[in-house]
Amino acid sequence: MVIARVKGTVVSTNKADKIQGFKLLVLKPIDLDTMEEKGTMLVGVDTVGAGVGEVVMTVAGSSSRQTEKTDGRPVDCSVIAIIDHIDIEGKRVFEKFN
């Protein structure tokens, strides 16, 4: 699993019939070290309602394809949660209602 924040959309008009109707979002890592956004940016399927400027968790390849939304669908990356917060070793290092 990955965690990273949401920075835009990606839209087709033109799609696969098996993804017709799935937001695609454009990802950012996040390295958890740091909290800085980090690498190359990414696409993935949404499944649970995300937003630009979210923070979010990810998972990739056949994982992906393991949600009830995915299945059997021709995704290697989808979003499966929307980060409240994050706690590592006992501090808080990321709150989304600052």
Given for the second form:
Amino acid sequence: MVIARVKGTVVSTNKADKIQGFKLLVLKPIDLDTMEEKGTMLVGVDTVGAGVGEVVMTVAGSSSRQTEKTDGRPVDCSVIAIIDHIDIEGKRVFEKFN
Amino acid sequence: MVIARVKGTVVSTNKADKIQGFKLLVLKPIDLDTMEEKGTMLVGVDTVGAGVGEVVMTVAGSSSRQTEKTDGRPVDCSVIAIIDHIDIEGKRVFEKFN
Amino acid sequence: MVIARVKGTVVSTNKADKIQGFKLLVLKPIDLDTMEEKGTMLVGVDTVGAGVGEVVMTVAGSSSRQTEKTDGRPVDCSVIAIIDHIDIEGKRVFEKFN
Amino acid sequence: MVIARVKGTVVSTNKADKIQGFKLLVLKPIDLDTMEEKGTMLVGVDTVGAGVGEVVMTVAGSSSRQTEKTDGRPVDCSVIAIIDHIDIEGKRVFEKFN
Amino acid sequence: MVIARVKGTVVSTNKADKIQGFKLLVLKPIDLDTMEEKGTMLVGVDTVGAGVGEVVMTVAGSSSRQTEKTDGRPVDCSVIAIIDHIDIEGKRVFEKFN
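Switch from the form predicted on its own to the form predicted together with a further copy of the same chain and print that structure.
Zooming out: every chain and molecule, the one shown earlier first.
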């Protein structure tokens, strides 16, 4: 899975029936070596109520369809968790602001 | 999913039976950090009536077969939405021309 | 899907039973921005009678198994179309030589 | 499959029901040409009791769901083995410290 | 599919039940433009009795599970053929040493 920050939203009227009502999030990967944003932005379906600015975990490919919401839908990236904290080599490199 | 612009079309007479009648679109990814076209062009199946010049959302892999049109077909990229607008960090970075 | 040129063939005697009799083609991707060959060559299964020199469309991953010939076979790239022509922004960038 | 070193852990309270209770590991790929850590870190589900510092084998995509623990779950990377040793061209390039 | 050379082996005692007994091979991709080894090494399951030094064909993703041996197993790369020869543009660029 990939850790990313929610950057924005995508809106479409003319789309496949099976994705009607889905909240489409713009996601920017976070490099866990530096905790900086890095790499190509992509679009994922929200399944956990994530908002802009939050750090989330995304799942790709057929695995992104293994949630109740996305089962059988034409989606290849789902947001499946909002991250509380990340520890690397005994050091807390990220903690969610409350 | 990946945001891309429709650039053109591909035509083939000698092809797999299961993709007969499909409209094959040439797609150029759009970098959402800059909204510039960037990266390698690829070919996807149209499922929403997209035309050259439009900004669309594509889905890849087995997920591209989760539409009524592409179910069970040998395709690994489908166009599943025409984009109306994209907002990043509270700023409208793309709006469809009407 | 990816557009590629057929460059050659691969022959193997000691191989999985399920791919016996398959014609294995060496494929070189074509960059549609320049129509030049570019990127890493790979190997795909022919399903349309493609020959060396022809420009073809390939499909990858589980989707490459969605043809009558490749159903249930351990292949991750199939050649599913011989390209007649490609148009980009109203200009014919490729036309098959007859 | 990819060889990686376990670097840390990810914790999330608000996540998909189907991944409740999973131990999420931060993984750094190891370049087998040099045995140095190299490439982008990612997150995988532990299925073998791996701890920080250990060298493990990871499996990606739909294949990461082919364990008893991850069957039908929205995960695209699983840790499926703790490595004892790696031999390349007759030379032992890695041996687990006991 | 990708052509690679077998470079070595990986051994693990603590691993998923479903991969017990599998021979895990270290594989180095071969660039078919130059026939030189190039790119990141990876690990695949042997299904054809391949040994160190041999040039093989590998299949990735869910397709690597479409052999009798790997069906339903958590593997994302299988060695499915030992290559006899490769011809590119009428020239034999590789022939197995017998």
